[in-house]
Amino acid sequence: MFSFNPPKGFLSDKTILITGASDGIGKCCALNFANHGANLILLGRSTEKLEKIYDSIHTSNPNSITIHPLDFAAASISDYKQVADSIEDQYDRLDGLIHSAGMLGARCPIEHYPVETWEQTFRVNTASIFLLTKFLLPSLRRSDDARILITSSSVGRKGRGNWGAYAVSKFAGEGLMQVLAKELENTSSIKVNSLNPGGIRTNMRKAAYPAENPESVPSPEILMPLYLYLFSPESKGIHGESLNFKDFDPLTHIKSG
């Protein structure tokens, strides 16, 4: 299993935005990145959950924390622009963007898939990545070493029946990562990758596998050494890669720093 033990405050000069921060992997990232000194912008659907995370972080860390409730299923283009404008006003740059928000949607054959659910799932899983990244790229370009990390899935790398819009939207996220990585590799210092976390104990996993014993699946905490590594100077040579937590080996992916 991959391990990484950075200095406690190695992110103290970094500002990182995390989507899906009110639950699951996004919440775990928020808590861990705060413990390593990052200034955080937390996006999530639940105001109540975001406020609890804010309180938890604020009591033990002096970091700058901004919470921004936003429901990607209903968000307009102006909502995304407002997020970008707010960041422009409050921070001189953005050093990281973690796309962790996701929607499972329906689990059924394409023939019976609800059209409205299909469109909603793509708004959450694909449009949010495109729109946030598009409007935040100017802020990310001002960083000397910015990172964009898109949360992927095994069903977004190899199709599987009855996974519908979730799988197809994750394929789209992989494509977006590859296109963006090619566009940025010679025009900026921004590094773009995707990460398949594998089976992790989250509410989405519970909805997908209701009969599964949750104790048989690892918690999001197991992912944190890799997430932290991907925002460290040591991973500067990793770009345009579709990473898997289960078999991650930095020597396989690092090209040139």
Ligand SMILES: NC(=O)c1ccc[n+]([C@@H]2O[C@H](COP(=O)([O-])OP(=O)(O)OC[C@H]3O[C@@H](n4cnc5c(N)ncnc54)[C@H](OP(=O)(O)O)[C@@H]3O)[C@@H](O)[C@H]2O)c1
Contents of the next structure:
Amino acid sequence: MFSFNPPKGFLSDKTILITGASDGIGKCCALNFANHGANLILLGRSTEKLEKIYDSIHTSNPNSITIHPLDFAAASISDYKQVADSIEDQYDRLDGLIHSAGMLGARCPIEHYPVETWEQTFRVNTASIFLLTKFLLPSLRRSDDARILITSSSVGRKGRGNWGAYAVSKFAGEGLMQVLAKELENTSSIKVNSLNPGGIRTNMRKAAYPAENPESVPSPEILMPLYLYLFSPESKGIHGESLNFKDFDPLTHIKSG
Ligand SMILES: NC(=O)c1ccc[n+]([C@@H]2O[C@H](COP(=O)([O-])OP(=O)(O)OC[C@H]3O[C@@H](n4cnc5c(N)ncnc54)[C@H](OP(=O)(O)O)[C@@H]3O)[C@@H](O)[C@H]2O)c1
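Now that you have shown the form predicted alone, what about the form predicted in complex with this ligand?
Complete assembly follows, chain above in first position.
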């Protein structure tokens, strides 16, 4: 399994935005990135959940933490713009963007798929990535080593029946990553990749596999060495890649230094 042991505080001059920071993988990233000194901008739809995370980080870390409650299923374009503008006002630059928010939607054939759920799933899983990335690119460009990480899924790389909008929206996330990677490769130092975390013990996993024993899948903590690595100088040569936690080997992906 991939291991990475960065020096404590290696992210202390970095500012990282995490969506889906209120639970699961995003929450775990927030706690781990805070422990390594990052300033954090945390997005989630529940103010109460975000405040709890804020409190647990804030009491033990001097880092700057900002929370932005935003329901991606209902947010307007100007809501996204407002979040981006307030980040622009508060921070000199942005060093990282972790797109972790996601919703499962319905699990049924396309023929029976509820249209509203389809639209909502695309708003949460795809539009949020496009809008936040678009509005925050100027801030990311001001960093000398920024990273964007899009959370993918195995069903977003090979279609699977009954996974509906979730699968198709994850394919869109892969497409967005590839297009962005091409656009950025000669015009900035920003690196963009997607990561399929594999089966991880979270609420979403429980909803997708209700009969599964939750203890049979690992907790989000197992992913953290890889997440930290992908925001470290060591992974600077990884760009435009569809990564898998399960078989991740840096040597296969590093293109340049
Ligand atoms: N767990 C797995 O096995 C697995 C496998 C492959 C890919 N993934 C991907 O990993 C990412 C994280 O998922 P997870 O497993 O950590 O699931 P999770 O525990 O359910 O977390 C999902 C996060 O997205 C947020 N979210 C959901 N709907 C939202 C909305 N309308 N507006 C804003 N935020 C919203 C949730 O907020 P609340 O706290 O308010 O619910 C939560 O913070 C997702 O992109 C998922 O597709 C997970």
